[in-house]
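One chain comes next, on its own, written as structure tokens: the form predicted on its own.
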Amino acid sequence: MKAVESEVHDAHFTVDKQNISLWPREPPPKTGPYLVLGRCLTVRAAVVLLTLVLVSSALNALGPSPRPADPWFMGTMSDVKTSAQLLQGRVDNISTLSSEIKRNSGGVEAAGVQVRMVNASLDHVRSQIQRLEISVKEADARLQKLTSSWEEVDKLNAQIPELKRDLDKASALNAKVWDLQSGLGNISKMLKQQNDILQMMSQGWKYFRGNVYYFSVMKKTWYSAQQFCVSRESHLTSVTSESEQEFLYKMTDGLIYWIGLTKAGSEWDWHWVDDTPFDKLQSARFWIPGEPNNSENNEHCANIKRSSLRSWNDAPCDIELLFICKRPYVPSEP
């Protein structure tokens, strides 16, 4: 707009030796782009119209002028028309410029809105940056803590070999303690077992390899002897091995004792009364040579008759003899 105003020249000319100016040489003070343009346009248009009216009135008042003055007047009018045309062009230019300024004002306002939006975005970004800076500071503090923690971990790692050695020693000691505890437990069981055995021995029972045996001091028939044993939670003894046979015949010391071997009630097959399986092949080594002979077809029960490995004899079940009861050893309640 300053460029346009600098191109506009003052329209100044003389009518009847009087200086006439279409607008002042100095422009009025600017109060705003749109206000100044509007005022300039209005003032200049008014001055041009007023000048034309004054010129027309002066011509009518003077009447026909002498011919020598016609060329001057025509030149003056030509200058006025030229100035008016220039003025009209400037006015058109100013109008066009005003329209462009009005159109651009919308863009300026839109740009202002965008600037405000950008400023708001920048404020949001700045706040995010501040939060990130705070987070970075917190992360740095945590990193320092972790660094110190890792230093402690390194110290602990350096102590690990020594701790392992101590742990190995503790494990060895623990194993020894377990062994001692196990040994003490076994000793405790043995002592308890010995105590139980001593109590049973005081009642006439003998212990051998997990079983206890009662050697009677009174004589009974085989059936009565079995009932007596049952009343003591036992049965007439069975024999399951050579070692047990040896234990029994040594304890009888040559006296005759009923054992739990019979063939009564079983279709005349020998069997143990406590339901122990009867090993006929093994038991063949324990009979006295020539036994069992079932003399008079009435010898259905067996006894130990001699103090030797081959000591079994069959005899009538209703004769009275000493007898041997047998039951498994069961530890008493603690």
Given for the second form:
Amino acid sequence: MKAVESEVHDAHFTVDKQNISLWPREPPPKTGPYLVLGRCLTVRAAVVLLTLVLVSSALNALGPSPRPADPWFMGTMSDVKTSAQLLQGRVDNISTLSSEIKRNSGGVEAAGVQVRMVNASLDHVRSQIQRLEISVKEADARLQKLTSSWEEVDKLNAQIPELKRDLDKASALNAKVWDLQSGLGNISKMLKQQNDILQMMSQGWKYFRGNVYYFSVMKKTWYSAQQFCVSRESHLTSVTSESEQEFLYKMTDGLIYWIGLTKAGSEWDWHWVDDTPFDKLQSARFWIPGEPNNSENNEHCANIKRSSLRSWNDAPCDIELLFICKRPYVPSEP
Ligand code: MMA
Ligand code: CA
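Alternative state: the form predicted in complex with methyl alpha-D-mannopyranoside, after the form predicted on its own:
Let us now look at the entire complex, which starts with that chain.
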């Protein structure tokens, strides 16, 4: 702000008719036409008055009309008087003009004050213009930056199709990777399942179509055998298909094993101890011909007695036999 103030003091201009001119330094000296005219008129008036005084005193020195009758002299005197009166009139005019000039000079001074005010305003306007110029330059610089940015954007836009193609390729690859990963995941699960199965097989369990079977090495009554199976999260086995029946009788190899079929309970009908519904019609083909005969009215539990499709016999529940436990194979979580 101080810089602006100092600039205000240094700024100058002149007013000439309708034109306003800015000056870098000092305006021309104040020797206006009014002052020059005023001085000139004053000097002339003084000279005329002095001449009149001199002429009149010269006339008085000649004495009271030495030759009053001289017509040339009288004429001359008359001319001189007339001239003096004329001059007196002019002097009066001049003094009137002088007072007018004085009045006008006051107006000129007022105009000067206004001119100085206008000068100050113009200085202010000029500083504002300078600031505007700076702003315009800054805006121009920003515009240039934006233009170059746009050019960059254009270049990047041009790269978009290629990038899109790359993205498509990457997506395709990603899908393949996903497939491979899920494949690996499946393989991993299968390996885990196989590991579980191997572990159970090492403990004597046999895997068949989603179930594992334990063929005992110790003999127990039907009910004790069922309790043993329950302690191993299983039940005495049920038989629900010909293939399962085939698997079981081939594993028994002629030895007698309890299975989970019994009449013991509230109904006194054959039923599976693991709650699988007993299909009497479908199961008829698995009994040894002539069985179940409920010998001595005391045979309420079933076993696999022969290594053949028709292998079941009913027998007393309290005799001790080998037995087969069965439980669904549920893969453990990885
Ligand atoms: C044994 C016994 C029965 C079976 C007959 C078949 C003598 O009893 O195993 O359950 O039905 O044999 O002959
Ligand atoms: Ca029988």
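Just so it is clear, the structure is predicted and the values come from calculations on it, not from any experiment. What we label the rigid core is the largest C-alpha set whose atoms superpose within 1.5 Å from one form to the other. Residue numbers count along the first chain shown, from 1.
Core-superposed comparison between the two forms: CA of S241 displaced by less than 2 Å. The Cα shift for K145 between the two forms, taken after rigid core superposition, is 2 angstroms or larger.
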